[in-house]
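Have a look below at one chain only, the form predicted alone, in structure tokens format.
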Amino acid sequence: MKRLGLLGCGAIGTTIARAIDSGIIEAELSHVYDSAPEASQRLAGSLRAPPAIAPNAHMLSSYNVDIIVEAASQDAVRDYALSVIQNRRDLVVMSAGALLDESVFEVLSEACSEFGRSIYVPSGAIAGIDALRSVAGEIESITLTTTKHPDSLRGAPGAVDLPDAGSAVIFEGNAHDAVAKFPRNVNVAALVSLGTVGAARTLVRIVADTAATTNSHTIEAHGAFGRILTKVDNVWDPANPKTSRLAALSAINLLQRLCSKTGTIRLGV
């Protein structure tokens, strides 16, 4: 049975740790590590298996772990994943956003070839991006809209005329710029644009909108292989209407693959 890490214990991090230790996921919690302690405490002290609590980020992947789940942020993936690596542990990324630093994405790459570990990037909140990187060298446009409630973009750096009433384009621009705008709120632009043309080319649009009940992301690509057109409208995590349900449910999804003790039939892998 695998041994797993998780750094960051908020909503998709005890999402995830209560999908392992109900067995959904078919591994060990062995520890955990949040930069609020509490956090790290109140989750492991409401499982039924209690992992331990690392005293520091670093120090969570020198343990005996075969996987690292960053559920975090971007800041956590440029400061932690790289050691995460060279302690040749594999690496689950939830903040992919951190990814479209050329820099951060270049050393990472680099340290994955040299140690012989891999990182692992999950859907996220989005659906249809196996068939987007099936036709990423014919894609001439790609447009990814998000829709949020006002108040889950509040915070973010790009948040500015937030609507009090109905809805408001506040951003439009590349996938780099709206992932540094909104660090917390749209990782998906990350990984459109990394599955297929690249955050340069990667139009995004971020709509606010007071009648949201959902968190809603729209793509839209042409090129010589047709359109793809598809639209999720997620619920919000209970916990932080900021997160979709969907992101924590597809890194479930892909931990469940890698931790499978059996063979089986994997579609679309």
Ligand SMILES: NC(=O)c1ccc[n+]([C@@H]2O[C@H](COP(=O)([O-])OP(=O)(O)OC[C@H]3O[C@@H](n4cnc5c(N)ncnc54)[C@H](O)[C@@H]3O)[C@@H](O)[C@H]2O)c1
Given for the second form:
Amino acid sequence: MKRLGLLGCGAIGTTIARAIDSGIIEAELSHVYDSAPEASQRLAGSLRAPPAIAPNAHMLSSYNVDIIVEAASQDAVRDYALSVIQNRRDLVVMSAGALLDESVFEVLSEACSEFGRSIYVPSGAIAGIDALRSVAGEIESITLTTTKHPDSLRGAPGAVDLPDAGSAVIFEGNAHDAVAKFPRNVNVAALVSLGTVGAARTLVRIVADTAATTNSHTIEAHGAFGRILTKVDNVWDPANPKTSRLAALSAINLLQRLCSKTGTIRLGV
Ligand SMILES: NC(=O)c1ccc[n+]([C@@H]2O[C@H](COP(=O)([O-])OP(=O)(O)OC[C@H]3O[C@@H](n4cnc5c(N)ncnc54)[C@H](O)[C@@H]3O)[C@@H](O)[C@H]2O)c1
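Other form of same protein, the form predicted together with the named molecule, not the form predicted alone:
To see the whole picture, the full complex is given below, headed by that same chain.
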């Protein structure tokens, strides 16, 4: 059975840990770490098989674990991803926006190659990324429109003109600028651009709508292949309305596949 370490014990980390604890993911949650000690203690204390709490993030990958799951922040990816790979562990990244920094992407790609490990990025809170990657070479234009309640966007560096009532387009630009201005809100912009046309050519529109009851993501891509149009109306994670429940479910689905025994039929990755 694979042994997992968890970096980040918030909304997504908790959902993943519970899925391991209840056997939905056939793995052992060996160690956890969160920069907020109460978050790791609360999570570890709530599980039937409590994991050990690592004393710091670097230590997490020094134990006998197979996969580290990052569900913390873009900073955590920038600060710790390299040491995970250097410690010869695979890594699952939720804060995908960090990978749009070309220097981060390059350093991690080279480390994966040198140490023979992999970084996995779940499909997150969007649908259709498999098809978009399949047609990547033929995409002429691709647009992501994200609609959220202003409360889910508040606090982001780019959230300056949030409407008090009604809806307003508060950002239009490329995926690079989107993840810089909304680092905790539009990791999906990184997911859409990675493996397709890149961040500079991915157009992102963010709409703040006081009537929004979901986090919705619409992707429209055109090219020689035809048109791909997908829309997901995501239920908020009860622990963090910035986060869509589908994001954690996509990580659980990926981990189920990574932790499944060999000699099975594999759907997707
Ligand atoms: N890929 C996707 O589709 C998608 C969707 C939603 C959220 N996300 C991203 O996933 C990450 C986790 O989301 P969440 O909703 O669980 O957030 P959350 O705020 O509920 O939990 C994050 C936890 O990580 C901890 N943390 C933050 N930075 C850390 C660091 N440097 N070292 C150690 N611990 C750290 C925090 O204390 C917190 O407990 C965020 O970066 C979020 O933007 C990705």
